[in-house]
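First, one chain by itself in structure tokens, the form predicted on its own.
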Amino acid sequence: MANYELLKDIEKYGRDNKIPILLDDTLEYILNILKQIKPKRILEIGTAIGFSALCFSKYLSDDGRIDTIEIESLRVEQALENIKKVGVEDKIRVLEGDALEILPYLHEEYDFVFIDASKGKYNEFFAHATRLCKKGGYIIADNVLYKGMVMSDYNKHKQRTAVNKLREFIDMVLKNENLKSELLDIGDGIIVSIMINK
């Protein structure tokens, strides 16, 4: 039996240690979608310590599974430990490595794809997400407003590349005619797409 009570401790650990985990309102929004669609397959790009994948796993259909990709070995270790603690090893598969090297080898269809990894690579991640997402499925990219910088004139040199890439990414997604997409000012900004043509 899965022990989802432990999620509170995992969340606290993430926040206390400044590990990027989902903001409450973003999580609530996503979980409402998952409750409705009861996904069989979820793909997550960016595992961190496994908090979001664990939250998502509550709403999988009976034989559902999550594939989640993480590049940092320490995070993979922590995620596997948390998944084991909660008792859902049968529901979550952690794939270790660079997502852009792993994604080309994935070929099954997913009902829901969540992107929360390196902001500079969102365009490439999204290209794979649209290939792997089934018709009627959802793709959500997190942190697309990048602490408000994407929609403001704020343009420090250090963040300029990431901000410009995210602006291009948002524009590209909103113009994609195979998707019904919406940019929402929830958390640090999310873009929600439904695959309408395949």
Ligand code: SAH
Second form
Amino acid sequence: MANYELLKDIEKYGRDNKIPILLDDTLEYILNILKQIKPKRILEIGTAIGFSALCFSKYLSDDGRIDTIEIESLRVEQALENIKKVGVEDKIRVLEGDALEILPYLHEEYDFVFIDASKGKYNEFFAHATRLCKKGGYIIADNVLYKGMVMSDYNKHKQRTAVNKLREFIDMVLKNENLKSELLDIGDGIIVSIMINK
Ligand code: SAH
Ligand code: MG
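Alongside the form predicted on its own that was just displayed, please also present the structure of the form predicted in complex with the named molecule.
After this comes the whole thing, all chains and molecules, with the earlier chain placed first.
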């Protein structure tokens, strides 16, 4: 039996250590979708310590599985430890490395794809997400409003590149006619897409 009680400690560890795990309202929104669609296959880009994947795993269909990708080996170790503690090793597979190098090797169809890693690469992640998401499936990208900076006129030089890239990303997603997409001011901003044509 999975011990989901441990999620509280994992969440606290993440927040205390400034690991950018899902914000409460974003999590609630996503879990509501998962409850409706009961996904069989989930793909996540950006595992961190496994918090979001563990939350998602609760709503998989009986034989469902999650593939999640993480570039930092320390975080991979922590994620694997957390997944083991909760007891869902059979449901979550952690793939270690740069998602841009791993994604080309994935060829399964996923019901739900969650993009939550380096903002500068969202365009490239998204191209893989659309390739891998099945018709009727969901793609959600997190942090697309980047602490409000994407919607503001003034941005510090340091963040300007990321902000411009996110604006281009949002534009590109909203224009894609194979998707029905919505930009939502939830948490740090999410863009939710349903693959309507494939
Ligand atoms: N989804 C997690 C939080 C992810 S934080 C949760 O809500 O619990 C973003 C993670 O993406 C970080 O751990 C970071 O190391 C990882 N990351 C950044 N760029 C990446 C890349 N190119 N490939 C894979 N992982 C990446
Ligand atoms: Mg995030």
